[in-house]
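First, one chain by itself: the form predicted on its own, in structure tokens.
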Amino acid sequence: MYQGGYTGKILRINLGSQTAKVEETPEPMANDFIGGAGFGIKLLFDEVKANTDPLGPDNKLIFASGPLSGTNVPCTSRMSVTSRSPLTGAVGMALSGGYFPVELKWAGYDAMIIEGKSEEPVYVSIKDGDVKFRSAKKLWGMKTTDTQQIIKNDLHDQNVRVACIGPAGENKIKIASIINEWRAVGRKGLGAVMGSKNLKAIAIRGTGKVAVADKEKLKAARKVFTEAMKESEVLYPVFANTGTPMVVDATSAIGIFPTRNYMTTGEYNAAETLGVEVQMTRNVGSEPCYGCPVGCSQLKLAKTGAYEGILTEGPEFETMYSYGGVTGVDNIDAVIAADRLADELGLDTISSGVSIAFAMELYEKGILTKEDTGGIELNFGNDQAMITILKQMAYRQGIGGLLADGTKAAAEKIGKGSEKYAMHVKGLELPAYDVRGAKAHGLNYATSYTGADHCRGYAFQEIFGIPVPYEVDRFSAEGKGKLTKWNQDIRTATTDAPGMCAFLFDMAVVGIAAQNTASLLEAVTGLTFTPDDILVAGERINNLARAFNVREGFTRADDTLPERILTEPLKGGASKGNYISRDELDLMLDEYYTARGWDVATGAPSREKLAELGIEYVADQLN
């Protein structure tokens, strides 16, 4: 039985009756699922049934920390949230940081199911066992920054942390995103989730603690843990002061930052105009999650023409791509005021300036007019143009209202071919990678559960040349099956499900991270872990988000890419003349099912590895 780590309680709150009750956590899930996304995944197969409509009553959304958060491990204040996905219909799972995730354990849950809808507009409040449904009317309509602080001082505490949807969720905008403080819930769509539960916002303050079940081991360990981050040559002397848009030189230099809509990556060189040298002038101070020493998470302030005085969090790396490099534009602090808009808005960054970006393609090849656009001259690198779309996203207004459901929904009704420069995998858009100088991180686009997403399978090997398993050739497609399998399943048991932040994973502990994530997780929980069993938890994990999606319809023929990434060379740059051939794809595909043991035809999942994993009855459910 687990002694630390977990509080034992899971609490499920049903906004039609509007009742609150609380149930154990089982112990088998802890074990063989870990926490955090393992929660979230399990217990959306097991209650969400198949062609649930995602913005449906029926569809529940998971909130889940780890066993790790709320301890006094460094960099574990995080927590998935999970969903039928209403962008893509497949398993909707995102990570977030801040303070939420620790305040949900404090408070003494495990995870928290929501359910149902409400009636009206409504949100959540909880102090350690007491929840209560109020009245969110006069909140209906709010940005999120004003959200959060209307419902501090109306429960008169300041330090209640709150995660909300703006009016993109209310609007059920299908890349709608959940805000916590600065922080983004935020790809997937699962702000519209939300919305659709007429939920604006969930309010949490705990005043227990966590327990651990070794705390001389767990001493022990953490100082290991440490030790590997303040040996790290990146962690603190660099990452530590820029943050994750330091990625925007490393990729630029390696010819992979995606520009113009992936028409023109590798040709320029976008850091000169948004790398970190520039970002470093408009750097104010950061604001780090809970218990973290690392303090990535920057704050910057425009400091230009109509932008000036505009503060967000961020730009990460990803927005840096998302309103800069892919729709080619370089005014840096147009990507500071796009981001905080969008914050503000609760819209994913990444799928809101991918969908503009495709529109700007769509323009400039005459495929949209101005008559389309409602008059705006949707050229590449107007910023202006940008910042106006995405207003219209969040309401369903003019162009924006076409692009408020990703690229996928707007290509199909477009139409006119416009379907080829539509950069998405499954309808999740594309992150800030061209994959054609990256194989095995365009394998994992391809066969993630969730869609394209860099943060299931990141490919370290390839983009910072990290030799962990083992050295790779990013040009290469042999052997990418295998080494795909092996990032998704450490990352899925190392980070996502025991609530530890994924940068660490890269720039500290790639190298022990089984043996750490073991080394914790027994010190905390009591519980036995070896570094085999991280591993496998991961595998199981992934195993049984893949049987959800299979469930759901998905089939090989889904785990493909971009017609661009499979059919145009790269044009320029450092990985110049490659792609990714759909013969290649094929192979990649072959090579991973056969790792996983799934059938090599469908995609599926065998009876013989559900077995092997110990989920068996899983398998009942895929005939």
Given for the second form:
Number of protein chains: 2
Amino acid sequence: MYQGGYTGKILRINLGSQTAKVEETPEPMANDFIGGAGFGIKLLFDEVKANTDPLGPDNKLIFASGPLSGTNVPCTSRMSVTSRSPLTGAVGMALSGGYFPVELKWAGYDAMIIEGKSEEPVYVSIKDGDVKFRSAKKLWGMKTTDTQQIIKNDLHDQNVRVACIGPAGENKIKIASIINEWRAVGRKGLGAVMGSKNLKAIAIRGTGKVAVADKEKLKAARKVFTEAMKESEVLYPVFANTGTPMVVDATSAIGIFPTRNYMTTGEYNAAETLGVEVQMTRNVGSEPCYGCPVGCSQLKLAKTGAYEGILTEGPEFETMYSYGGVTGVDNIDAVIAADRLADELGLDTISSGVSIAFAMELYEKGILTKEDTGGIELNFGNDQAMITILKQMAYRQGIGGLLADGTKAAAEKIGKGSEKYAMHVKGLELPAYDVRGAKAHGLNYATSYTGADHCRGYAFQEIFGIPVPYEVDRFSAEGKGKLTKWNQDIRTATTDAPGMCAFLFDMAVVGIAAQNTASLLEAVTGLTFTPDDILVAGERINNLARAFNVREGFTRADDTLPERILTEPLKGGASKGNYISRDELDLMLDEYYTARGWDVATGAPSREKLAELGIEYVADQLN
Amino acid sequence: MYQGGYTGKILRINLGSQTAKVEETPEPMANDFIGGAGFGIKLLFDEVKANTDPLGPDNKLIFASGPLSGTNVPCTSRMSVTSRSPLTGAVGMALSGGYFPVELKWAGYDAMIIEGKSEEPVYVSIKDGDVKFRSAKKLWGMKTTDTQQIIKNDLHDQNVRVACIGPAGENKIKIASIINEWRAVGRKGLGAVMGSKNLKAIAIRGTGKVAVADKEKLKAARKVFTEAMKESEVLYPVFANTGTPMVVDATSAIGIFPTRNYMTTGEYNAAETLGVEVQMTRNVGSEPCYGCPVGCSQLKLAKTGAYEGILTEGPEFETMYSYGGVTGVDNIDAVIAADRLADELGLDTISSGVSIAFAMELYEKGILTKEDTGGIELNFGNDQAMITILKQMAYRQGIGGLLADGTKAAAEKIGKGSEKYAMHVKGLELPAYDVRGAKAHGLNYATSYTGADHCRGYAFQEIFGIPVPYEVDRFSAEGKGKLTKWNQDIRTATTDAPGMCAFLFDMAVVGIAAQNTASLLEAVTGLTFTPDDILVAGERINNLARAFNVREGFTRADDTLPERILTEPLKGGASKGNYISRDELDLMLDEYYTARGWDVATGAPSREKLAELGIEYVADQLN
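What would the structure be for the form predicted together with another copy of the chain, given that what you showed me was the form predicted on its own?
Zooming out: every chain and molecule, the one shown earlier first.
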């Protein structure tokens, strides 16, 4: 019996039969996979068979908060959404915050599995045990802000929280996001999975509480945690005021903020036009997630030209990169406008921006012509063109239609050697951070189970110079295998699974993360978790996710980086001259697979490793 | 002591001192002015001295619901907002529905008087007796939907209802509106008055109830009312499904739907491109006001081209005219997009559309050139130009800046005889209905205390052929004076003052309106109201409003119509050949002043009439 943290219930929603049932959360799953992304990946591996069409009725979409979500532990309103990604074919797992994650817990569920496909557009409304299927025929085509408001009105309840898709998800754009309020489940095309199921939205409200096993113990653990937060030199003093866009300055300073589709020459200093000083002139307040005393989420209001009066949350650092640096757009107000537009349409800001930057380079190289673009002058820096194409993407129109499923699909259609300018791994567009100047970060992009993903094994050692667990040289390939394994496992186990904001990890508890997570989990759940258990759970989840990908046919050959990263030295800035050679990548992969106990030739988890992690059954499905 | 309907309290908010106090609603005011617009005009006349700058701190803004608002009488969530209009200099009174009006009552107030000017942007939050002044510095510049959501988040209360201004109001555009949810206090520039006071928004929530004096009596009165609603051949069978835009068809059929700035040739049949059949292809649901079983408010979603995915409420009939017919735009999706944009910017749809149509005619006539428009090809039917200029208006940019304060101000700036194409009365742009084919409606435009206003004395006899109180010939000028007086008085007394939706009057109780209102008011308030009392109250309110205007210097000479209406016969359609000659206007005015007991030479209320109505004190201020 669960004592706290877990509700012990999983809600299974079948859209085909329009039925809902409640199942028990298996107790071993709590111990072994913690929750959140751990649950998502466990359920995905077990329930979604190999070669399932990501946009077919047999794919599933698993929402899961963590055991800490919904308690009074700060910064724990987080959830994972897991599916087979239509963009990559690999595990599609993305995280989001806001209020939806705690409502899911308060409604009584550790996780929610959505399966099947509705014949007609629907939305699901959940209030505690009451699950209803409601027609979304009239909502089909609406943008995300309107959708959320109309659903609140429809339910006569302004207090529900709504996760929904926009036109992009409806049109099964493979870079479509899921939006709830100012938050996005942004990457890997999970919005398209919702669209493929004719599921416009999920509205949820919970009136329950999450039990805590040992309140005194939690008080103590919480104190250690909040004291660590207070001691951080970054969290409250800087991050609370500026949010993630401060990273524009930090990465520009070390020469790894990519500009112009990674042709980065160093002549264009993004920090001057998009950095914190400029951003703060647009700042109009903060919209924290539930229970967050920091409030990194910053609202910005565009001030000039055609963009005047457009409000957005963020744009987060990644979006400053995707609609700013990488497209060569240096107009902060255009970035604000594009960000809001993408959220309204339900498009991933990273993948959409990088796809447009890709097209810009092809246009400048003459591989795409004005005929291809429908008359748009698609040069770097053309903010109006960017915004026009963003809109086209959501509706598969014009040149936007060509780019709508990301750079990999676009390059396949375009041919003419364009693939070498396509900045993706496994089909997922590169987030910010030019990994030619941060090689462990590059190895993470190459090996992360979701494709090029900064959220899986963020190499803060290289980017911020934080010497945990040890100091590293960001330009060196050596020693990065073991580091990347550690980065991936600890991040998974201390943030993605328990339902904890990753920024807390980076900025407050990086040195004590495993201990902190173990203490909080023990206090909240009443189960036993040592710091080592935490790291092993992280490793288990990463192995299972890798196994899912192997089962889908992914091999070492897929653990690679875009050709530009592997062949073109950075032309300017503080990382000038660096790149990751193929030899370096191979060295890092060898080290990484070895550290992981995986087959160095194939990149597949060994039976021994899987057995050691208590999931030997998985090995039977890999051959 | 008040027994029901009235809360007996008026909230006075001073923005200069940031203080709020509660005053008693004077009991005679209830009997004599009923509430709503009646209270607004009484308070305006008494508190806002002659020659007060409409955009100065001495102007006031009076929100008032009616005694029926907040009770269980259907369709009574209505409020008036009254001020000296910056657009006309006359009484600025406009009505709105939604939920805000009932919240005001539930919070405990019959009316709310806003006076003074805040030094810095503020918003006022009201929860019952708790009134707070909160900084709106960060909200300044935001569009209206965002403003409302951010305020809800700021107050941690998703259930407040927010009335706010957009950039247009902030920039004191004299055709700025006040927006609450899908509802607008649209006309006469009341949004600019809020802007001039540095008041971005008012957030309100009430938890009280409105008492009812005699519940049994109300039950009976309510039954008569709701039965009449059910018997209407229009209200539920048609109006509930289509809302106001059905009037496009009705007015097109009788040749009074104006097209191309009233150059209407009849060749362009608006019903074919903007009529009900087309509109229903965009319909995506209904958003009724509080307590309304009809739900005329229809949501529409644009489907094509650049407008795809844009949602709006309406566009109401008047907006189909202002962004459709009169600008020659025949693209329903462009009208939808323009409507949403105007609501987001906080611009009156009627005045802004008519002002753009005015500029279109000047452009086609060569009075405005491409140099004046900044390169915009401002021909009739250019929907993109319309949308560009709408946005410019809110920020006083380009040609939009020239048009931002309406046609009268624009004509004064442009000169070159442009005034004769400016379709306004007293500075207020004409609503739909070409009054050349509906002459009492024209007389109402000429004499209404707010300028050309379809909401004051709607001549349903001419437009829908309803023979109440008697049958009329819409092409005749004779007999329209008495009719217009009746139309104005009964509309004021049965809808604007008690807080009742005007559509109920037109469609359900037109024949029994005075009796119905008297019965409902007696039951709810416990005061005595005969049907005759109702009509006299309507007359009293209209006299007082007229007196306000006379005190501001308005005379018979201002009771006129645009030159085109007075000189150019309609060129096509079912009213072809008709116009209102100057002689006809004079005849109608003579009849009207006589019926009103006003001085025929000056149009001023006589001391005798004012004494008869119990407001002789007013006469002392008119000389």
